[in-house]
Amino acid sequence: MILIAIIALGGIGVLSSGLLYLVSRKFEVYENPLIAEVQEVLPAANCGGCGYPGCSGFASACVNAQALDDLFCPVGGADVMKKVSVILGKEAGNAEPKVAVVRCNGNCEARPHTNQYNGVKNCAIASSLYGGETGCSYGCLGYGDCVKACGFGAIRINLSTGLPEVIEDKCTSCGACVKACPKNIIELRRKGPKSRRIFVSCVNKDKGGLARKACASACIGCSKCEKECPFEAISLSSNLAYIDYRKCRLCRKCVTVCPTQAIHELNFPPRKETN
C-alpha cells in the first residue's frame, strides 16, 4: 500500500510539473532585453511626467516606438534621451525644456481674506467645499497640495504672500504640481532663453469689475495687452488674457501696458530708466 501511494504521488507530481510547463510556455510573456537597458539609464524618478506609468512604462514605449520624437523624459532631459537614442539606434527629438509657473498673483495684500476656513488644510478638500477664504474663487488656496506632490522639493509656500513659489533649478517639469492643484493655477511653460518668461499671472474669468474687487492684481480683460502685442501672441477669452509662449518674442510691451500688473516677467535684466 505504501509503495502504491508513493507511485501515485510521484505520478501526480510528474503530471503537475508537465502541466505547469505547458501552461508557462503557452502564456509566456517575452520582454525585449532593450527595455531593461533603457530603464537602466533613466533617472528612476517614476514621476509620470513623461505620460507613462513610471520609468518601466516609458522604457517600453521607447523600445516599441518607431521614433523618439514624441517621447521625452522631463527629469533626465536631453542628456538621458541621448543615451536612450544610442541604445536604440533612434534619433531623439529636440523637446523644449519647460518649467512650472504659478498663475496667481493674489497675495495677502492684493486679495485680503474675507472669512476663515477651519477644515482640513488640504486644497482638494477645501476646493470641493467652497471657493476659498477670499473674494476670488479662482485663486490659490495656499494649503500646499502642490508642495506635497512635488518629489523634487521644487515648490514651496511663501509665508509672506501665502502663494507657492517654484525653485527653477530643482523643477523637472514632471507636472505633479499641475495635477495636484484643484484650481488649475499651475502651468508648465517653455523655460525660455536664459530662463526668461512672460505670462499672465491670473486665472480669474469674472468680468473686470468683479475680478478687480476680489483681487487688486487680477486680470480685468481690458485687452490692452492684446492690442499692444505686435506678434499676436495674446488672446482674450472669458474676460481673461493668455500669452501663447510659442508666439511670444519676449518684447515685454504687454507688461508695461497692463493696468493691474497681472503680467509677470521673470529673469529679465532691470529696465533702463527713461527721463
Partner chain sequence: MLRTFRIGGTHPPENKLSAGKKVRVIEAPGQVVIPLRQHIGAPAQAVVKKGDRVKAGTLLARPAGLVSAGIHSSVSGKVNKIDEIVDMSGYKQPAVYIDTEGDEWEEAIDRSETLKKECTLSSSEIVRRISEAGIVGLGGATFPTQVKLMPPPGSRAELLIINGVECEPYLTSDHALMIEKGEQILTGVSILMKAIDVHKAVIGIESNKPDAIVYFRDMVRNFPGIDIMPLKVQYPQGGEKQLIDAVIRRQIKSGALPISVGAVVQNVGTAYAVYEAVQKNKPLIERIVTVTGKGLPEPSNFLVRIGTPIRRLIEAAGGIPGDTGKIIGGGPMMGKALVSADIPVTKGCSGVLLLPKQEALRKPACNCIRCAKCVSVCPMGLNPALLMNATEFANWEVAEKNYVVDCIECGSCNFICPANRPLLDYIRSGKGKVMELIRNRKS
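Residue numbers count along the first chain shown, from 1. We call the rigid core whatever largest set of C-alpha positions still superposes within 1.5 Å between the two forms. Here the structure is a predicted model, which is why all the values come from computation and not from measurement. Compared with the form predicted in complex with the partner chain:
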Given for the second form:
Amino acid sequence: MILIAIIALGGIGVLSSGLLYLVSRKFEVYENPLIAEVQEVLPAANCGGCGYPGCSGFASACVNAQALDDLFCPVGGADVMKKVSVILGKEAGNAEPKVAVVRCNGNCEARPHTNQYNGVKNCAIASSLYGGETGCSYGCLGYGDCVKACGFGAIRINLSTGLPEVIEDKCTSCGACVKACPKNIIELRRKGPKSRRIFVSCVNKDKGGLARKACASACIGCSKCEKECPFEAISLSSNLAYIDYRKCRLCRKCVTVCPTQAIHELNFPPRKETN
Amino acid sequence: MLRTFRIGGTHPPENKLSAGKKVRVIEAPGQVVIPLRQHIGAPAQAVVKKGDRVKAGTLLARPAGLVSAGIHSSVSGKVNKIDEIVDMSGYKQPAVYIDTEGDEWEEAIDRSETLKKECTLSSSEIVRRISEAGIVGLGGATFPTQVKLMPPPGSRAELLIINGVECEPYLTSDHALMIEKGEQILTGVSILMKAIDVHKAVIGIESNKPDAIVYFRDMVRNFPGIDIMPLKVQYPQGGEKQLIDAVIRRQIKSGALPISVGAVVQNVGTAYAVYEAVQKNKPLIERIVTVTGKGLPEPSNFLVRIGTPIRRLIEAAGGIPGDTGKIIGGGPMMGKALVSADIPVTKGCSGVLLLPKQEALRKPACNCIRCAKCVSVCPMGLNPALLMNATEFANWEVAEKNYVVDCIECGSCNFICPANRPLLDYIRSGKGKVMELIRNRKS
Amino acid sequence: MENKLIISPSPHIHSGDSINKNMYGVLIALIPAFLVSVYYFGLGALIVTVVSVLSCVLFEYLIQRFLLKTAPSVGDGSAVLTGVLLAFNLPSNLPVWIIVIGALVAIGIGKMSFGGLGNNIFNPALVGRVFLLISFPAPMTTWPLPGRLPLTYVDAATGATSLSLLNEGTGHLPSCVDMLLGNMGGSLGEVSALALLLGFAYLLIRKIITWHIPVAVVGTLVASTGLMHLIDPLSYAGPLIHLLSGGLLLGAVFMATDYVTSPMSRTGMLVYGVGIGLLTAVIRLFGSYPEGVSFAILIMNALTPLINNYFKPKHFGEK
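Go ahead and give the structure of the form predicted in complex with the partner chain, now that the form predicted on its own is out.
Shown next: the complete complex, the earlier chain at its head.
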C-alpha cells in the first residue's frame, strides 16, 4: 500500500518537474542581465518622469542607448545617473536638478469668486466646462489634480490660500503634476543655488486691466520688470512676463519693481532695510 | 403604437411652460456682441474693423476652412471694437461689438412675409447659398450645415430626416416655429431634398406636440415626398442616431456617420433658416429662443437678433427671479450653465432656462449600488457606471473597449442615478481623453 | 444679482430617485409577506423581525461610527432591509441571541467588511442566514407549525417544512392552497407565495426591479424539476410543489434581485437567474440539504463580476 502511494506521488512529482522544465525552456525570454543591474540602482518609483514606462523601461533604454546624454532619472538625480554610467561604462549627461513651481498666486483674497462650481471636484472636468470660479480663466482651479498625480506626496493644497504648494525636499521633478494640470500652471524650473529661485507667479494672458480686475496679484504685463532686468532674462508675450531661469542671475531687482507682487522669490535671506 | 428608438431612453418631466405661446419679437438692443465662433470647427475670421459701418446681414467674418461658418451682423450700426467675451462655451472667445444705429438691412435681403415656394436653383447653387448664409445645425450641435449636405465620395443619401422632436424638457422654440412657420419649413425641407438629391423626407415630431402634427399632416399634401411621423415621447430622441433608429429602424455602427445608413438629419429650425437663406437671401442673424423657468413670471418664445445679451430676454420675460441659482443656455439635460446673464445669444442657443437655487444644487453622491438603472436608460447601450469608474481611475483601455467615445452626453445616466453619482462628468472627460489617445495613435 | 450663479456640468435636473426610495420601496413590497407571517406565527414572527432589524441597524451604526469613522448612513434603509430579509429567512421561534449573531455576521462580515453598501460581493442577509444554518443546524431547521395569531414564541409546537418532508420521503404534504396562502411550516417570510407575488407586482410597477431575474430563476427551476418529475414521478415531486415550497419565491423576487450583488445587463441578469434556478434544483433534488436557494444565490453572487464581464449590454449599432 505504502509503496504504491510512494510510487504514485513520486511519479507525479517527477512528471511535473519535467513538464515545468520543458515549459520554462520553451518560453524562456532572454533579457540582458545589465538591465536588471541598472534597475537595481534606480529608485523604483515607477513615476514615468523620465519619459519611459516605469524604471524597467528606463533601464532597458539606458542599456540600449549609444550615450546617456538624453536619458535622465529626475527622481534619482545626478547620483543615480553616475551609478548607471559606471555600470554601463557610458558617459552620463549632466542635468541640473529641477523642482516643480506653481505659477499662480491667486488666493481667495486676491481673486474673489464670481460663481459657484457645483460639479465634481476635479480640475480636468471643471476646466473642460469653463474658465473657473473666478474672473481669471488662466489660474489655478484648486481641485487638486496635481496632488492626486504626485506619487511622492510632494504637493498639497494650502487650505488658507486654496492653492497647491510644493514641498521642495520631497519633489523629485518627475513632472507628473505638470502633465496633470489642465491649466499648465506648474513648471519644472532649475532648483537654483541654495534652492533660490525667482519666477513670475502668474499665467494670465489677459490685458492688464482685465487681469487686475480678476486678480489683485496678477501679472498685468506692464513690462517694468523687463526693463529693470540687467541680464535680459525677462521676456514679455501676450501681456505676461516670463523669467528664463537659464539667464536669471537672481539679482531680485524685478521682484521690487513689480506693482502687483506677481514675481516671487524663494529661499532668499531677508533684504537689508535700504532707507 | 408610436415608434421610438430601441435602446434605453428616459422621460424627464416635460415642463413645457412656454408651449403654445406666440413668438414675440425683441427689438435690436443698443449693442450686440457677436462671437466669431458660434459653430463646431474653426472660428471665423473677422473682415470688419473698428469704426466700420455695417447693416443687418453684412458679413462680419468669413469661414476659416471647410468646417466653419460665416458670421453676419444682426443689426445696423458701427463696429465698436473687436474684443473677447466669455460666451456659452465658458471661455473667452473673439467677438465683434456693434453699437446699433437704426435698423437698415442689406438690399439683397427680401424682408417681405410672402411665401416663395418655387426654387429653381441647382443643388450646388443651394449648398453655396446655405454656406454663404452661415447656417449651422440649429438643434444645438451647431455643425456647419453645408458640410452635412456634401456626402463623402462613394456614399449616397436616400432619405432626409427632419428633427422636429424637441425632446429637451422646457424648450418650445422648435414647436413655436413649427406652428407659425409651417409652410416655410416645408419649403425649406423641399429645398434640402433637392440639395442632396433625395425624393423622400420624414419629419419626426414627438406626440406631445399634437397641434404641430395635425397642422403638418394637413400641409404636407401640397409637398410631394414629405411624410410626418409622430413619435413616442422619449428622451433623447432628438439625438441624431436615436432619431434615425426611431424613424427607419436602423442603427448606425460605432464611429460611422448617418450617411452610412443613407440618412441625412436636419433640424426644423435649420430647414427654416435654409428657406430664408435660399428664397429670401437672408443670412442667419436671428432665431427663436425659449426663455423659461418655473420662477419666471412669463415664460415665452422670442424672436431675437444674434448677439443680444440674454439679460434682455429674461427682462422681457418678466425679470430674473430672486431665488435664481442657475442660468442655463439650452435645455436642462444638455444645456450649459452660464457664468453671467450678459452672455449673448448665439446661433445654437435654443433656450434660456432659469433654475431656482434649491433645484440647481446637486445632492451629494453616494456609493454606486449597481442598480443598473444607468445601463437601462443609456440610449447608446453603454454601461455608464463602468465607464465612470474606468475614467476615475484613468483606466483608458477599459474605457475605450467599452465604447466610451460613443457616449452622446445626453445625461440620462446622471438624471436617473439614485445615488446621485456624477456619471456623465467623468464619462465626458474620459471620452475626451480616449479620443485624444486615439488621435495620437493615428498620427 | 448678488448671489453667485451655480455652475455645474449638464444635466441640470435629476429624476429625484434615491437609494432611500428604492430601499423603502422594497420594504413596502415585503409588507404582505410580513402580515401573513404575523398571522400564522404570531408573536414569534414579530419578535424575530424586530430583533433582526434593530440589531442590523445598530451594528451598521456602530461599525461606521467607531470602526470606520465615517458618517453613519443607516438612514438609507439598506440596513433595515437586510434586517427584514434576514428575519424572513429564519424560523419564528429562533432564540434572540442567535438572531443577533446572524445580524452581526450579515452586517459586519457580509457588508461592512467589503466597504459598506455597494461594495459587498454577497447578499448580506444570506451571508448571515447561511452562517446560522451551518453553525446552528438544529434550531435553524425546526419550524413552528402555523396557527392563528399565536402568542407563543420559543416553546411553539414545531414541525418540518414540505421540502424536508420531500427530502426525507416521509409524512404528507400540505395542500396547494395552503402552500399558496402560507399555511405551512417554514421560515417566516417564505411561506405565502401569494403575498410574495403581490410584493413582486409592486416592485415591477414601481420599476424598482425588472422581471428578468425572478422569471429566469422560477422558469429554470420549474423546467428542471418538471423534467425530473416526468422522468421519475415517484422519486421527484412535481414542479408546482417546488415552486410553492421553501424560499424559492422569496429568494427569486427579493434576494436574487439585490442590486449590489446581481449583474447589470439584461442578458447577464437572465444568465444569473438561470444559474440560480439550476443550482437550486440540483441542491434540492440531489443534495443533502432540503433547501438550496440561499446557497444558489450566494454562488451566483460570486460569479456576478464574471457575468458582468462577459455579458455586456447590447451596444447601439451592434447586430
